[in-house]
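In structure tokens, the next block holds one chain alone, the form predicted alone.
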Amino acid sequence: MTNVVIEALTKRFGAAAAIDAFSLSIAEGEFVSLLGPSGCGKSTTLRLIAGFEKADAGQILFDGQDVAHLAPEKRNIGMVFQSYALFPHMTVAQNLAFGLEMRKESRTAIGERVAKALAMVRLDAEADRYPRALSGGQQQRVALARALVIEPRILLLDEPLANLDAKLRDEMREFIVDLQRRVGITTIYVTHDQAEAMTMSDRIVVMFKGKVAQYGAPRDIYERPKGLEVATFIGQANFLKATVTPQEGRLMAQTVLGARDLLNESGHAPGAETSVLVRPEALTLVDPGEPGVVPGVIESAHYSGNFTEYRLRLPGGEMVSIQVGGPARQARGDAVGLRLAPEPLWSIELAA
């Protein structure tokens, strides 16, 4: 297993940098996704670290050795990308023979080495097949394997999910999670969707115009973002004014759904206006007639199957949104009682 560490890497085409002072420490073992909208710099950064794109500045350093300059071969890393780029001519054996071939590593040491890596991904009965003959899922199997079979210090991923229908990702999601867990190597993983992020990573790197937005646990990022762009861009997200008020030596956020132990008191005085983050599931609709609870309006409401989103107005005019599991219960115009959550609140400012 590999740690690695990156200093300030930037990268330019032209005049417009598309990575800027990118910093980053990643333990061995771990798995990181990089997730942020497209042109965000995901995968450039990834093609940095393997050494097909050349940094303008920074570092790379794996175990402590920069390899910035070094070029791909001499890195020892393993790469699946988006295409899968298996060799169409070759067996899936072949495929995964060749980069020790490259390394001319012994016959004997490669039918070892190629057998092992099938096994790992449940491939043996496929060796003589060609990757035409495979499912989507098959051939991103095959080239996992191939990526692994070789001994890298570090594993690259960049999007090898998004070729694949929506079932099909979510069993290779749970493939590769338990592949790397059990492998135990480096990983880092380019995507755009939250949810494989969510689920699949130790930490996660959320980035915008090439730089690091957050990093963090999945659950840190999702429960307590730092700013506005990150709280819209991970999962869906309401935002009610709050008054900052003192009560037994504690903050709290007095919102129109009621008041809340304010978690990130620093820089908050009693008194001051702010806005909390609350999230879809920390609201519960009830029937409006409960005691205790506030009334809203239904705008809108939309079946997505395992669960309905209803768009509500509150007294003073907020919106917020709510998802409740199954069917629509209620439609547009319907009054309806709303009960926050009593978990604490995360403050975030919004622009002016």
Partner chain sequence: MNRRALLILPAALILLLLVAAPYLNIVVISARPTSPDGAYGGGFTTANYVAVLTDAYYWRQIGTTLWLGLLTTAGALLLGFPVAWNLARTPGRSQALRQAIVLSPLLVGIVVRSYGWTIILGNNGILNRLARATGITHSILPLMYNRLGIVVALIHVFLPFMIMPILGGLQNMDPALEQAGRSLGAAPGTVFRRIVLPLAMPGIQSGCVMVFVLSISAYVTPVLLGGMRVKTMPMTVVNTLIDSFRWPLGAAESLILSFLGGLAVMVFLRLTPMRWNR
Given for the second form:
Amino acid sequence: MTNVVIEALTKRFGAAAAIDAFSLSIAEGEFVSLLGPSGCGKSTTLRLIAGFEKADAGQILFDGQDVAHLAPEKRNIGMVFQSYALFPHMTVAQNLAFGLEMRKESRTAIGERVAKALAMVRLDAEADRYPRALSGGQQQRVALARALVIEPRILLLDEPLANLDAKLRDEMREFIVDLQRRVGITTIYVTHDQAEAMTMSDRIVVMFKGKVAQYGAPRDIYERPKGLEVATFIGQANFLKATVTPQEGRLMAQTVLGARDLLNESGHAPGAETSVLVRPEALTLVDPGEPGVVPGVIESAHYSGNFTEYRLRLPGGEMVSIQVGGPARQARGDAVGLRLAPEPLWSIELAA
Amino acid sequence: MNRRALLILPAALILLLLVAAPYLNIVVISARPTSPDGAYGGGFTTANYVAVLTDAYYWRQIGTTLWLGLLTTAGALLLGFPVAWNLARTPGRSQALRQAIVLSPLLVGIVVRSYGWTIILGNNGILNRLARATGITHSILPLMYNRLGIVVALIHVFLPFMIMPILGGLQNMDPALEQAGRSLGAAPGTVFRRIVLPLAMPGIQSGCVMVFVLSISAYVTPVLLGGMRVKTMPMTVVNTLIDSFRWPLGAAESLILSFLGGLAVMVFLRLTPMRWNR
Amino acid sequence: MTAQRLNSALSWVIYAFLLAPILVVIIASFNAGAFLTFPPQGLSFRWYWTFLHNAVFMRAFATSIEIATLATVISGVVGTMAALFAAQARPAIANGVRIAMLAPMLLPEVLTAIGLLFYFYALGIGLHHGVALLAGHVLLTLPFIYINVSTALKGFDWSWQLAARSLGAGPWTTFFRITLPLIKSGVISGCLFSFIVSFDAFSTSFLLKDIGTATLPLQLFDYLRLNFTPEAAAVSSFTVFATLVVMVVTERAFGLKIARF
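For comparison with the form predicted alone, provide the form predicted together with the partner chain.
Expanding to the full complex; the earlier chain stays at the top.
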């Protein structure tokens, strides 16, 4: 089990910095996702950790040991590639044995460990087949087993699910998380899919333009995003204008949907104008006649099977989106009532 | 027959009438007796084959031809692989230039290229003059009119046929494979030996087959560079056909050479099996 | 890293090896002296002048152009049709077509030429009127057209054709307005290759030429067996330059794409 500390890592391609003073610390056995749009530098970061790229500045420490000068083959990492990168001229068993041969393990030890690893990914029966004869999901599992059989210090996964179809992707998601928990290995996972990052990770690094935008648990990232970019990148987001008002010694956010506690109180003055994040699930559609609800008008309704998404116009002219389970019951132009959940609100401008 | 099939009709006719039929005809003629008043007589005989197969003179020549083909193939592989490797690793624009250099011999006639080599390798050629001028030697270095000259020129002539298929194979290779090898603990040399080389094998195989087949049936280059002092089978075949006008014998000679060449290719393919590749 | 650099240096040596004989011929062609000497005795165009006034070479040159043009036109049409067929056929059939179309390139040239020699005699045509010679050159050039057009067709979206038809274009209009423009670069580079291959061909021409006719490579070969004046170098260089000019012009006019094989 290994912890990973990255300090002020910088990588330039020409004049542009692909990774800009990137710092991160990962605890032993933790599952951390690097999440961001394509070109944000998440894959480059992974390649720097693996040793396929040389950093221009900064440090990468495994258990306090600087690995910057180690060649990739000396770093003892396990890596799963987006294309799986299974050696096409070797059978499944030979693919798994490769890393162990490089470690000069005895023939019998290799045989045992390969068999064990194959059993772990439920591929015992495919040992002597060539990769091209396997399905995408099977190839994926071989790649995982090949990376893990060498018992590396850390496991690096580069968008491993990107080439699978939706159903298989869900299955593999669970499989990988389950396997990681069982082995207990420190894992860094690169993805552009926020749902993957949310469900799999202990912590998520949201990256934009080579910089860490936010590092935290999935719930933190979702509920307390640092800035507009993170808030809109993860999940659906509504933003409402709010006025900061003091009340009983605390600060509240006064919005068109009512006043709520302000989550991030510090660093602002009473009476200030701000913008708060309202996730669609914090909103409930109710009868306009009910007491205490805010009236709204349906602007559009999009049916998506298990839910319908409505766009509503609020009294001040602000627009919000809301998701309601089941088929559309309201149509464009209908007057409805809207209720905001009592939870505290997160000010986006203050978070920046 | 649907209308789309009409597209293939002309090509099919050409291949059938101008390739399949003539090749069959060679086989037939090789079994005809020689005739004094025509190209060949009626009836069938094995005499032509017997004449070739029982004559040590032919066997020596077949040996020379296959040996030169083998040397050419080995030389082309030795020179071609580094170039293909270099090309595969060269990015965009400068790769295009290097690739143009590799293909350039194909755009210049074989007579011209062989002629260029005679200027370089001849007894009064550039290399010999250079050697004498610098005092390396005072006699004439035998660079031409022997097997060495033929092989050097043949390698040059057929090198593109070795480089292109190997390059194709290397370019089709997922770059992540090398990284996967490194991540599993293999040093660059090991990655090359255990991963790159085996995966380049299909390209190497087809390159070798092409160069071998082309070089054992080469005619111009051995004639110009060998100056008739080294005899290869294609020269003999042409002599038999054009000068002696003995078609059945020439047909048998060329078929035996092709058969033995094919046999060598089969042995080579058998020795370099790739179970993973299909 | 050092291994990489070493390999790069080695590669440049091999590039030099590839270019050497061609450069040597070109340098020799400007020799002012009467014999092939290195370094040349002064620069002059005298051997080009000699060549251009040599009726035998000029006749051979005209013959080569004529045959290369005819062969390219025939192969161009036939090869393009075959490539279009294969691109739309089922994989197994397409693969068979591919092997058959490339066969003339993979079979020994000398053997194919011998086959044609016997065959045309058996048909009673012999080598008269250059029919056998043309047949040989069509076989030489056909694979090059096929490879280049097939490569151009790799990214071809057949729904473009369907779109044209749905917009009211007939099959012929669709071919000339949609399909052909889209595969133009492949057809042109195929024809270019084909022309050059035919122009430079030796063994086929050597075995199949009619008595009294000669292509430029044949004439050059004959000349080289007896003479060593720089005139041969001038003839050779002339063909190299002509090839270069044709390629550059084609590249400028159409954007040449060289196919891999």
